[in-house]
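Below, in C-alpha cells: the form predicted on its own, a single chain.
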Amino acid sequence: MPPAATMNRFEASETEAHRRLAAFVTDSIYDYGVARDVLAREGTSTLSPYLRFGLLSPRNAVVTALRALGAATDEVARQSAETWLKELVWREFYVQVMYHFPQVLRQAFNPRLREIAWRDDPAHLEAWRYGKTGFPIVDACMRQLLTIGWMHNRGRMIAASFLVKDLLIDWREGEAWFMQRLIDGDPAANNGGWQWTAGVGTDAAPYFRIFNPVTQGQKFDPEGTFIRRYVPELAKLPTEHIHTPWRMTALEQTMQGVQIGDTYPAPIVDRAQLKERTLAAYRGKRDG
C-alpha cells in the first residue's frame, strides 16, 4: 500500500477515473469481499471522488462491475464482485432517498426517531473532530480524515457509531463534519450513510447495534498497523497494547515512552457504563 502521504493525490481528470477503475477491476475486485473492511489495506476502489464530481458515472462502474461479475472464476471472485456491485447500488439508492425525500437533510428520515436527547458536550466533539478521544482506532480514522481529506469506509462507520452511541451527540454534527472534510464528500451518500449508522434513516442499522472500538479495531486492523501510520505517539507500541494503551500499567507505559493522559489521551468516556443511556434515549422516542 502507498504511504498515507500518497492517498491524498486524487488527481483530477476523467483520464485518472478510468485508471483507477481499470486497476481496480484488474487487480482488487475479486477479493474486494475480504480486502475492502481491512483499514491498513488499500482493499477499495477509492473512486468515491470521481463519482462525486462526475469524473466517473455510475452507469460505467455498474457495466464494469457486471462485466466483472460475468468474468469470476470461482464463488469468492463472484460474491466480491457482486458485493462491490451493492456498494455501488447502495450509492445510488441513497441519491433517489435524497431526491424523493429532500427533508433528510435536515432530520431523521424515521419519525420516531427525530427528537432524541442528544447531548451538547463540545469538548467531546472537538476531540472527536481531531482525533483525541483515547480510543485509538477512532483516533486513527479521523486524523486519517484530517491528513488527506478520505478516509476508508470501514472506518467512517466506526467513527460515526462512536459520536452517535458512544458519545450520544447529534449525528448531523457528524454529517456536517465529514462533508467539511472529505474530498468525496457527497451530500446523498454522506447523509445515508450517517443515518444508517445512527439508526435513524431508511433500513437503517439497528437502533440497539453499538461498534465496540477496541474489537473493531482488533478485528480490522490486527496488527495496529493503520493505528501506527496516524497515531504516531502510539507508534512503538507493541501490538498487545496498541487497541487498548490505557490498561498500560504505570511502568509499561514508562518503557513503552507513552504516558496516558499527557502524550495520548485518556478515553474520554467510559463505555462500560454508556450502553444503557444510549439504549435509554433511543427507546425513549421509539416506544413513545
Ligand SMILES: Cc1cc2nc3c(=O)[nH]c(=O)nc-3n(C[C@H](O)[C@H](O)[C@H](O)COP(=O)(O)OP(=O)(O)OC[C@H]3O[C@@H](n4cnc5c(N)ncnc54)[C@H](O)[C@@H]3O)c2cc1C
The other form holds:
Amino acid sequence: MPPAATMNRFEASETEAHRRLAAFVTDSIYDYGVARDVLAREGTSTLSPYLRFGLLSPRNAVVTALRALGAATDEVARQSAETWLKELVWREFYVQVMYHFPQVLRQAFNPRLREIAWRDDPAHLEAWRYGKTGFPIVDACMRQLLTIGWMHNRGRMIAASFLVKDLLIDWREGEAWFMQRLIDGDPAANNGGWQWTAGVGTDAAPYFRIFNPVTQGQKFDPEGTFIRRYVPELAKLPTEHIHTPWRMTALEQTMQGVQIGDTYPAPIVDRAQLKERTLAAYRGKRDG
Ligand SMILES: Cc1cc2nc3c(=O)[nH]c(=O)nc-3n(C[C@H](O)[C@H](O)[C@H](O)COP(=O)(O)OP(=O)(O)OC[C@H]3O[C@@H](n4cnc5c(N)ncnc54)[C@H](O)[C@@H]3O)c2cc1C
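Can you return the structure of this protein in the form predicted together with the ligand rather than the form predicted on its own?
First the chain shown before, then all remaining chains and molecules of the complex.
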C-alpha cells in the first residue's frame, strides 16, 4: 500500500484528474517552461498517476494542451504550453519504444552499452534508496519518493544520475526501486527515463554527461527550501551550507546543531575521484 501521504495527495478519481488538468491549463501551463525545474514549486501538472492508470486519456490531455497553445497571449506563454505538449509526446514515444523493442525491459537499447562493468555495492544502494547518501539534494529527492510516492522530474534525473554515474550501480536497480515506490510507476516511461539518464537508450543523454548534485541543488533549489522540506536534520542550516554541509568546520557544525557522520551522513563517495572511474567503465565497452 502506498504511504498515506500519497493517497491524500493523489485522490483516485476521474473528477480529480479533470480538475487538475483544467486548473493546470488555466494558468500554470504558461509558466511551465521555467517553473517545471524548480523543485520546491508545484510547477508541473502532477497528472502522471492519472495518465498512468487511465483516469485521464492522453488524447484528452493533448487536445486540451493544443487549445491552451492557441489561447497563449505571448511568445513565452506559447513556448511553455508547447514544452508541456512535448512532454506528452515523450510519454507516447516511450510507449512506442517499449512496444517495438520490448527487450529494453531487460537490457540497454544501445547494444554497445549492454556490458558495462557495474559495481555491486549493497551498502551504497541502500543509502541511495533511503536518502542517506550525504548529498542533500539527492537525499531530499529520494525521501520525497519515500514520503509521497511521487518525485519531481528534475529530482528523478538528479537521483538517477547519482546512482548510475556516481555510484556506478546498474540503472536496472534504480528502475526496479522506482517501480516499487512510484505511484505513477510506468514500465515504459520509467524505463525510458532510466535509459536516458544512464546514456544507454534511444535518444539518450551523452554517456559522459554527469550531473553534479551540488550545482544541480544550487540551481534548482537555490534557497534549499526543498531540501529543508524532506531532510529535516538540515532544516535549520543557513543557505550557504545547505548544499554542502560536510564543508562546515567542527565549530560551525556544533553551532548549527548538525554533526556530519552522526545526525546526517557524511558523503558516501568522494566525487572528485569518480568521474574517471565512470568514464572508464563506459569507454571500456564503447571502444571494445
Ligand atoms: C529516471 C526517471 C524515471 C521516470 N519514471 C516515470 C514513471 O515511472 N512514470 C511516469 O509517468 N513518468 C516517469 N518519468 C517521467 C517524468 O519524470 C514524470 O512523468 C513527471 O515527473 C510526472 O510529473 P507531472 O505529471 O507533473 O509531469 P508534467 O511535467 O506535467 O508532464 C505531463 C505528463 O507528460 C508525461 N511526461 C512528462 N515527462 C515525461 C518524460 N520525461 N518521459 C515520459 N513521459 C513524460 C507524464 O505522463 C506527465 O504526467 C521518469 C523520468 C525519469 C528521469
